[in-house]
Each structure stands twice: as structure tokens, then as C-alpha cells.
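Take a look at this one chain, the form predicted alone, written out in C-alpha cells.
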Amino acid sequence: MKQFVIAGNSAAGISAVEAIRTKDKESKIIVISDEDYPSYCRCLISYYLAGEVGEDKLLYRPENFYKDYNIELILNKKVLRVDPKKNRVILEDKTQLNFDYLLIATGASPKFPDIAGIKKRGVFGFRTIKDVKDIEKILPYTKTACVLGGGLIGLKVAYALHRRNIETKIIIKSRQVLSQILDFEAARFVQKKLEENGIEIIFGQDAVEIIGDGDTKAIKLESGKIIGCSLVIVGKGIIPNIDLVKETNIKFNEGIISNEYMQTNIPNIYTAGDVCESFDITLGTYAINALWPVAIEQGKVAGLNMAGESFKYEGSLGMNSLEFFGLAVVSLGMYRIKENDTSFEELKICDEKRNIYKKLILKNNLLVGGILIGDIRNSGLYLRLIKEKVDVSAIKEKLLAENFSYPVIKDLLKKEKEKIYV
């Protein structure tokens, strides 16, 4: 009987467990988490902070999941180190666990800027239920909050705080919101919606100091301006949790590198989720796409292969879907191209009156990315065209038409499928 060890109890880890159990009902599975909670939907914590969902709605699987799947769950313990030569992991309390197969799905942690006062009380990352509960404790005493960073995490937490009637200011170094998933023109739609609803955005500035005697009282910007606030939330990106492999021969770059089977360079050690650097099908290189659906898919592939299958992962791509004050936004794959790069083609519609922006990016008649704002109805079709690498030259002029739908691409998809079997 084999022993599977899963380092990580979120989307990738749980998906791997379920995949393993479809092939192996008997072997021992140990799941290790450095949190106090059973698996929950991390992507919902901003709605939890906003008061729009209760804690019970965050559960990713029912309470009896671990028992039903015959899993030994170890909570509040961090995997300190992996020892590939001896097939074991060492926990921070010095416990050693042997494995036949290991999945590293340790996720990522918030990236904090190296500025004075960053460790004061009242400064938080935004990644876990614990973060939300700690923030909740000081909300009754908070009038103004500052969010550092205009990415997805920063905007989500700003929205949540606004819903809790906290005056919220977003501090952004760049000239636009969501610079990692939207172009400048699309970002203006989101910026306008946030500002219309009372969220102040300060561009071209970074915080250089958190001011206060123990507790946070204000932040100081590069310009010298001081903003009074008792709560600061950092949303300036994430750092993959790769410390456990840094002293091993497991290969890593920004994240732990996987092949198409979700294996590391050590055959019985796999990786998945936000810690994993895998092939990006639109970029054509290795990248981290720290997204819930990607983690689920990678975890499933890893689990099946750990259980003896030979299942290939086609690769990931950046894809984000969000909504702010009724404005729906979807970003898929490549979202902008370098200036004067003529190897790509852009199709675009911009209708400010109707709050609609659509842009598709093509290369060699293949769809490689796009942005949809206001009207996101065909996002699933575009995603399929990207993933299946369908030649769209015959329907290029129809891609952004109001009546674009599945029947328009049905014949194309059929032809692409037939090519595979020829």
C-alpha cells in the first residue's frame, strides 16, 4: 500500500486527493496545511469581508469530506523541508513523514513592500480566513483604510471595505488599475466605475512609510503626502511558497517547475497550483497562473498521474472574471501586445456610453487573448477557441458581432477535431 503526502489543502491539493481516490481507494493519503481551517474557497474571502457571504459558505468541501475520502488531515503545521533522497518531508515541529508520492501544492503568500513600519498592527495581507478575521477585529474602530496595489486582490478588498462603509483609498504606483490583466483603455472603464461609487484612487505613488506608535495611524507617500488611516491592506502581488525545496535538487524558478504530467524533475514528486510554474499555452513559455480553476485542473492531472495514470496537462493560460458594482470584466490569455509588434492583430469595439469594451488578439489567425467589459456573453467561446487553437480566418469579421454564438464556430470546431483523427 502506497503513502501519498499532499502539502497543501486548497484547490490543487483537494483536486489531487479526489483524483487519486478515483483510482486508488486503499492507499494512505496525508494532507498537510499550515492553516487552522479545513479547505475553503479562497477566492470568496473578499465577499466574506464584504458581508455578502457567511463563513459557512466558504467551505470548499463538506465537513465529512476528509473522513469519507479516508484522509489524514494535519492542520496548523507547515512543511519546512522536502528530502527527496529519503522520500520524506519534515514539518516545522520536526515531525517526519515518509512518502511514495508527494504533491507540493503549498500555494503562495502576499508580497509585502520593504518599507518602514510595514509590520505595525493594522497592516495586513489578504490571502486567508485568518486575514479576514484579523481585519474584522479592527473594523469597528476604522474610519479610513488604504489599499496598496491596484491589482485583483487590491480592488477586491477595496470593494469589500467600501461595502462595509469604510472610506477606502487605493494607492497605485502605475498609471492604471489591473495592469496585469487589462490594457490601459479597458482599465479606464473599471477605474470610472470604482470612482463613481466613492473609492478614491491615487496613481503614480507608492507608500514609503507606515506611521504610528505600534498601531497604524497613517501612511506616507513618495510625494510626502500623509494620509490618515488605521487599516492598511497590501495587495501588491504574491510570492510562491517554494522555501521547502530551496535546499534540494528540485528545480524552481519563480515557482516549482513542472512538466506536462505535473511532475517536478524528481519523478515521484509533483506540483500544482499557485506554487507551480507550468507551460502557458498563449505565452509559449513557462509561467505561474495563480488562478483557482487552473489549480483545480493541475491538481487533478497530478493526482491521476500519482495514482498511476499517464495523463498530459495541455497547459494553462491567464483568465480572470470579476465584477465591480455591476460592471462585469473578463480577461483571457494575452491582454496587450508590445507597441509596433506587427506579428499580432487586434480586433476592438469601444462603446463608452454602453460601458462596453471588447478586444481580441490574434496571431497567425489563432485567437491568443482578449478583454471583455460590460458584455461578457461569449467569453466561454473565446476561451475554447484559444485552448483548441482554432484557425478563425474564415470567421474573423464575425468574432465581435452581436450575434456571435456557438453555431458560428460549430463547423470550425468540427473541422479541427477531424484534423486530429486524419
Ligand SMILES: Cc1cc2nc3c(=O)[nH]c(=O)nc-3n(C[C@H](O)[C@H](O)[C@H](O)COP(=O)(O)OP(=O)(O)OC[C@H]3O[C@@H](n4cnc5c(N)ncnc54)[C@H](O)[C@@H]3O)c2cc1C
Second form
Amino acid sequence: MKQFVIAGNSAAGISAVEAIRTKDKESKIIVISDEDYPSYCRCLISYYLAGEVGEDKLLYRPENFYKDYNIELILNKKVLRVDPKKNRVILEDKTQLNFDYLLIATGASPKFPDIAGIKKRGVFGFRTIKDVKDIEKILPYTKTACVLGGGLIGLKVAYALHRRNIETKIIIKSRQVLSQILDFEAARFVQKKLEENGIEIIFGQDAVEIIGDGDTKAIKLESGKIIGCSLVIVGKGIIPNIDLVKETNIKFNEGIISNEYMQTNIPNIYTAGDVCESFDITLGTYAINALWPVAIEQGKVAGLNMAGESFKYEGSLGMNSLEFFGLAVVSLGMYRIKENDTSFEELKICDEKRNIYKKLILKNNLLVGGILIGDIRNSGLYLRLIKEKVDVSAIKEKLLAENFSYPVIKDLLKKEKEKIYV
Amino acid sequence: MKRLYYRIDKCLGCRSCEIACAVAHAGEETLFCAIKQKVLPRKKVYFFEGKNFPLSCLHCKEHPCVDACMAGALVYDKEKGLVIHNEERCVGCWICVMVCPYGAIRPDINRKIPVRCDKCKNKDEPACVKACPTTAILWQEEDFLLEVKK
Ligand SMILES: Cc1cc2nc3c(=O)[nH]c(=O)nc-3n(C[C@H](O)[C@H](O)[C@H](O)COP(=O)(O)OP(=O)(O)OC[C@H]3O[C@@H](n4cnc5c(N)ncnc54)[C@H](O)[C@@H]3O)c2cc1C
Ligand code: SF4
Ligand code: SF4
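Based on the form predicted alone presented above, generate the structure block for the form predicted together with the named molecule.
Complete assembly follows, chain above in first position.
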């Protein structure tokens, strides 16, 4: 019997536990979280704030999950330190837990900009149920809210606050929304949708100060402009929670470095999810792809390997799907190419009237990324072509055609997983 | 565990299966109701290089959609070989559409809900199978393919 310790009780951690249990029903599994809740759907907290999803629907697994899977769950306790030499972790209350195998799936935390007043009451990150509950407390007194950052989290929060009838302004340093997943042209579609629905966006500006005596009263922008608001939500990216390995010989960069088995440089210590850097198949380098489906995949690979398999991870890639006021958006892998870089090829449809934008990026006849707006049908096929590195030279002009569908790519695929046509 | 298979040489592309699917999933199970409610068929017949290919969710044994769903709205029922969609939990985030390797989920943008085959849950045979005039759609046990190969 082995002892598995899983630091982190979210997408990556739970996925790993489920994978371990497909191979090993007996060994002891201990899951630790510094949050106060059993595993929940982190991505749904903006829907929860919006009032679209009730607290009961946030639970990610049924109530008896931990019992059924024979897991010891430790909540509300931080893992302070990993001690790889002695194969143990040390918790904040000084408890020590030994492990045969450890998974570090501690996720990430919001990054706060270093500006005056950032610690004032009324300034929040947006990551946990607790954040929502804290925000909820001051909503009754809030007329205007400012959201710092125009990424996925920023826009989702803005949408939620808008749904709660709060006047919401998004402050963005760059000149477009979603600059980490969309090109400028595509971002315009999303921007238009948000603005049409009453969300104000201020581009080219950063907040330089949060003003107020204890409680937030306003923010000051670079331009000197002051915007009155009692609520500020920061959506300016994340930092992986790697404090627990900082004084060890476990290798990390921005995140903990993993190999293709989701293993760190210490053979019995694995890592998965937002906390780790893995090989990105479209960038060709190590990267953090802080995404739910990626955390699930990585957790699964880590879990299988911790239970004795030697399962190779094909690598991660950026994959985002979003929806704002009825506008569907998918972004896969590489979404923008450097100007004048002729090694890439672009296929594009832009139909402003129908609110449709589609762009695919190819390199050496392989699909490496794309953006779909307004019409996201069959986006899974593009993802598959990217992942399986399929040579698409024979179907290039069909890729964005109206009848693009599985039959079009069927004969080009290397592995046919499920056969349905006879 | 029965699954859907298609005999491509027999499919005429008449779309009777699509219509039957929409009807079967309309409130009152009538064509009138299906049209009025704008029910999207969960099955679609694609035309490619002179042939017709009906397609709907394959209820894959490895099911990336279930793994990826961030709301826990998709569940795989191993015994029934069925991916079950709990519409109550679904938030319409389209992750499942993005990861389905067959393009078998249709996003119903108006209802903000992904639409996929449910093998007509409680019926003995899916509606599309019954509706196909040329028996191009087969409702067979899994090992059937092995026999075809022999
Ligand atoms: C509002 C919001 C919306 C999102 N929307 C999307 C989306 O639409 N699509 C998408 O793909 N992704 C989305 N994401 C990202 C997604 O939620 C993350 O990628 C995913 O949760 C990562 O899972 P994880 O298990 O790696 O880490 P996390 O979910 O961050 O979980 C980390 C776990 O570790 C615990 N922990 C951390 N440090 C310690 C410690 N020292 N000791 C003990 N326990 C610790 C935490 O309590 C938690 O249980 C969203 C995120 C947010 C916040
Ligand atoms: S929706 Fe797609 S991935 Fe999911 S089971 Fe059906 S065919 Fe497979
Ligand atoms: S659209 Fe619904 S079923 Fe699909 S991944 Fe999102 S929540 Fe799950």
C-alpha cells in the first residue's frame, strides 16, 4: 500500500485522484486544500456572482465523492513546504504528512499590481467562492465598479456585475480586450457586444492609485482622471502558487517545470494544472496554460503515472471558449502572427453583418491555431487537427467552407478512435 | 450496449433522420411543435465528395467532452454507454463543443445550450433509426463491427 498526497483540491487534483483510483483502489490518498469548500467549479464563480448559478450547483462532484473514492480530505489548511529529501509535506499547523508520491496541484492566485492603495477594503481578486462572498457583502452599497484588466476573468466579472445592475467600467492597458487570446480584429467583435450592452471600456490606461480612507472611494488613472467607485476587481493575470517548493531543489521557472509524464525533476513528485509549466505544442516551448480542460488532462496524466503507468502527455495548448451576450468565441493555440512573418499562412473570413469572424493559422501545412467568433460549430475538429498534427494541404480550401465537418477530415486522421461508418 | 452505425452506400441524404430527431426532442413530439420551438436536430447529415455522412454524438469511451466540462454537467454512464447531459447544470460555456473531436455537438446559440444525441434515452430504439427509409442507420451491439470485418 502506498500513500499519495495531493496538494490542491480542484480540477487537477480531483482529476488525478480519479485517475489513480482507476488503477489502485487500496492505497491511501490524502487531499489537502487551503480553501474551505469541497471541490467546486471554479470557472462558475462569475455565474454565481451574476446570480445565474446557485451555490448548490457549484459543487463539482457529488457530496459523497470523497467517501466513495476513499479519500482523506483536509480542508482549510495550507501546505507550507515540501521536503523532498524526507518525502513529506509540512502543513501550516506544523502537521507533517509522509508520501510515497506527491502531486503539487496548488493552482494559482490573482496577481495584484503594485500601486498605492491596492490593499484598501473594496479591492478584490477573483478566484474563489470566498472572493464572491466578500464582494457580495459590499454590493448593496455599490453603484459603480471598476474592473482592472480586459482578460477572460476581467470580462467575466464585468458581465456578472452588469447583470447585478452595477455600473461597470473595464480599464485596459492595451488597445483591445482579450489580448492573450484574440487578435485586434476579433477583439472588436467582443468589444462591440460588451459596449452595446452597457459595459464601458477604457483603453490605453492603467490604474495608478486606489483612493479612499480605508474603504475604496475611487481610482486614479495614468491620465490623471479619477473615477468614483466603491468596488475594484483585479483581473491582471495570475501567479502560480509555488511558495511551497521555493526552498527545495524542485525546479521551477514561473511555474513548476514538468516533463511529459507530468513529473518534476524529483521522480516521485508530480505537478499539474495552473501551477505548472508544461510543453506547449503550438508554441514549441514550456508555458503555463492556466485552463480548466488543461488542468484536467494534466491531472489525469499525473494520476495515471503516480499509480504506476507510463503515460505520455501530448502537451498543452491554449484553448478558450467564451460566451458574452449571445456571442460565442473560441480561440485555439496560436491566434496572432508577427507582422511580416511569412512562415505562416492565414485563412480568414470576416463578416461584420452576420457577426462572424474565423481565422486559421497554418505553418508548413499544419494547423497551429485559430479564432472562431459567432460560429463555433466544429471547433473541436480544428483542435483535433492541431493536436494530431494533420497535414491539411489537401483540404485547405475546405477548412472554412460551410460544409466543413468530420467527413472532410476523416481520411486524413492517423488514428480512428471510434468507427461509425461501414 | 447498442450504438449507432451508418451504411454510407445506403444513405440518400434525405434527412428523414434529422426531422425525426427534432420531432422526438420537441415538447409534444410533433413536427408542428418541433418547428414552432425551433428544435435543432441532434443529428446532421453532411455531404462530402458525393456521399452522405450522418453524424451525431458517438458516446465515446474516451470522452473529452465529459472530462472538460467545467460545470460537471456531462456524465458518462458506463453501463448504458451513454454521455448524459444535465441541462440544469449546463451554463452554455461551449467548452464541450471546443473539445469534441468529431464536431458532434451543435451549439444552440439561442437557447445557450449544446445539443447532442441522447440515443433517445428511454426508447427501445432511437427515432433516427426508425425514420431512415433505406435502413442506412444501424442500431447494433458493439461487437457488430468485428462481424462486418470478417
Ligand atoms: C472566474 C474564473 C473563470 C474561469 N473561466 C475559465 C474558463 O472559462 N475556461 C477555462 O478553461 N478556464 C477558466 N478558468 C481557469 C480555471 O478555473 C483554472 O485553470 C483551473 O481551476 C485550474 O485548476 P487547478 O486544479 O490547477 O488549480 P485551482 O483551481 O487554482 O486549485 C488549486 C487548489 O489548490 C489549493 N491550494 C493552493 N495553494 C495551496 C497550499 N499551499 N496548500 C494547500 N492547498 C493549496 C486551493 O485551495 C485549491 O483547492 C477560470 C478561472 C476563474 C477564476
Ligand atoms: S460529444 Fe463528442 S467527445 Fe463527447 S462523447 Fe459525443 S462524440 Fe464523443
Ligand atoms: S456548454 Fe454545458 S455541457 Fe458543455 S462544457 Fe459548458 S457547461 Fe458543460
